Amino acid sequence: MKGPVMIFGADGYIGWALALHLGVRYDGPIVLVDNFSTRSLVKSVKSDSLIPIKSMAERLRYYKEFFNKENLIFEPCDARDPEQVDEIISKYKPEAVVHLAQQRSAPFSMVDQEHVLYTEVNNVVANINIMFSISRHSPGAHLLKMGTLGEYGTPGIDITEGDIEIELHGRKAKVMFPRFGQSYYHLTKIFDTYNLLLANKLYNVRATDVMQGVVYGVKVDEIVDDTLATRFDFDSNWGTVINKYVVQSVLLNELLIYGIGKQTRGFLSLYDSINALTLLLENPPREGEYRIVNQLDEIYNTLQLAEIVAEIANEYGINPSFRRIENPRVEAEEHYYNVEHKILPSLGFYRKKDIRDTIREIFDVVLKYKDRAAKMKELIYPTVRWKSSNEFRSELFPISKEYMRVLSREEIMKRYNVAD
């Protein structure tokens, strides 16, 4: 890649990480875009990243001081704004553009009515505004959209990796994969996937929609050095299964199983995500193509998870019982589910990382900051269940008004200097 790569929500957990590996593999601009709302959004539950994060300006700082490079540029921009967008947009033209800005929690999502409001506006519209932009501004850029498997739910078939033929009265059509959102979070992506679809149709958009698995882990070859760490939440609110399950095993012994543990998943480490999505970006679709990718590694129930951590902790000395506690969540307890992922292996995608090295990695990082991690230590605890999720405002955890509201470039650059 030649051109400028920009990337919204670059400051996240995947987007930083993938910022680091893209400006040290390539000598051109990359473009970080943010408003820094994950920050605001964790500690609204009163969480924080259990590694503290830099700044931005601090991020970029040691990022020049360990690789001796300029290239990672940052644009505050909100992107619910489609003014905003569209100036970044056409000021740089980018070749490719990564869409990671987005509330990215489930268990957020279904806090209540609120909560949904939140993240069903911010989340379309700022898929409207980039996918517009794109084709206003900078035609034949390849969008790369981050979707989620969750998007397919659990339908007791084989999910395809694209479009599924049916046969209805000795009529066969070839149609989009069903999709089964169990989440109002996992519903605003199904929403970007279809109009992201149209524009593709409209307006050519040339696009990768990726559906990503459950992603686990601390580090990327790039994180040399906690100055450089990427974000890492554990708490039932913003953490995911396996990042959980460790913190659970330092601070209570014991791992917290969601109803009998056969919920299945694709899983895939943070090294291996960020290595997919740099071959996507390498290997884009031809112009004016949309193309679904899934993004995952292997395959387990949440069981099977628990067993893995649990065998790594004895390693650490660690003996973590499994304790069943009531799932929180409105799902399947057990079902069939196998993934069909043939293109990224057909890039030369190979598996980075075994699981159990990076578990390993996630249990150094968490004995070394486990007085951080106890400090929240009642947040690992599930707080938000599917079925309270019609309350108009929660007591638990009030959202203000100010989130919803734009951020000018302004505000936004005020939060730059600001760490966690």
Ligand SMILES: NC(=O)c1ccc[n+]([C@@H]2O[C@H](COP(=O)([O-])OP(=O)(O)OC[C@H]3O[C@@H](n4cnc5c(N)ncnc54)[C@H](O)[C@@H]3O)[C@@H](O)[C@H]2O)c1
Given for the second form:
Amino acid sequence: MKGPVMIFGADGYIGWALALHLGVRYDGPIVLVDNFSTRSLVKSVKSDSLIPIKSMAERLRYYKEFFNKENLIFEPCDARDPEQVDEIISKYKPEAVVHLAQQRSAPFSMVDQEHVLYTEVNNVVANINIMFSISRHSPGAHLLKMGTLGEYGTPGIDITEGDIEIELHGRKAKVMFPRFGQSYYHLTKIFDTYNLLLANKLYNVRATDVMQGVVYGVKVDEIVDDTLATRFDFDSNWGTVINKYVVQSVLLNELLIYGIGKQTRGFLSLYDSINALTLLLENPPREGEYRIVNQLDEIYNTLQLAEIVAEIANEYGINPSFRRIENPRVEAEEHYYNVEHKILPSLGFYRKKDIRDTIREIFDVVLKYKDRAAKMKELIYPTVRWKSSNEFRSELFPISKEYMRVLSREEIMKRYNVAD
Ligand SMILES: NC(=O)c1ccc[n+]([C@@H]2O[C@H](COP(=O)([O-])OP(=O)(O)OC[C@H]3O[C@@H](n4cnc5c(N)ncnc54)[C@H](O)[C@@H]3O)[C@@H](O)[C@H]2O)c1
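Can I get the form predicted together with the ligand as well, since the one above is the form predicted on its own?
Now the full complex is given, and it begins with the chain already shown.
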């Protein structure tokens, strides 16, 4: 790739790791876009990244120091504002845009009606703004949009990659695989998919909609020092299951299993998330094509994952027990789950590491920051119950009106030097 690549959500868990990877791999400009909302939303539930992360200004300074390159450029932008998005897309006319800039916590989206509103407005509006600005100012650019396997829910049949053929009353048709997302966060991803599909039909937006499974891990090859670390969330709202299990074994000496532990999902490491996104950038869809790609390394239920984490914990002298707790989510407790994922292997994708090696890397980091994590120990226990989102406003996690307000580019820039 020669032209600029733009990453919306470049300050996040996946975004910063991808920024480093693309920055080192290419010489052209990689434009990093963010409004730092995850940093402040994680704080709104009194949590923080387990690994202290640097400010964006420091991140770019350390990147230059370690790799002797200056091709990462930061642009402040709240993607909810169509004018801000238009301004930066028309300025750079990127060859490709990776869109990761969303509120990505399902539990956070389920706190109460205010959190539903925040999540739906942020996610749906940002996606619409990006796809319209691309079609106006950089037609033909590849929009690589991060969806989630959670869009499909657990339909009880094989999940296809792309369309499904159906037959009704003797007539056949190909339709988008049905979607049964089970939180308001997941619904935003479904709306994005349909909005993209229509933009593709009407304005020829060339797009890849990636349905990634749950991502775990702390590293990619370019994170060569803690100063370049990406965020790592472990509390019940913002952490993902494997990352959370490792912290639970270290801090609680027990693993919290939701319900009977038979909820089954697809998982992949941060390495594989980044490598797959890079491969898809290098192999864009045809001009005017809309492509759906499913990605996972392996399928596990949550009890199987707990067993793997406990096995590795033993290597560190930790012997966690399993504690079953009431499942705060509303989801099938036991179900069939199988996902077709052929496109990435057909492009030459191969898995970088064994799950056990990646979990060992997580243990090393969690043990290093154990004291920091201990201060937030109470946040490990789930507090948000899916049915509670019927409330208008939660006393537990009030979301200030400030979050609803679109930030100006100047306001975002004030946080450029702020580390937390
Ligand atoms: N982490 C996972 O397991 C996983 C799995 C599948 C899909 N995804 C998806 O991948 C994407 C990235 O996830 P992540 O885990 O890196 O999340 P993250 O919260 O760490 O990163 C998202 C980034 O987007 C920014 N952002 C959010 N709204 C914005 C806005 N309106 N304007 C500008 N910036 C904004 C945030 O500040 C943050 O830096 C999300 O879309 C998420 O839904 C994540």
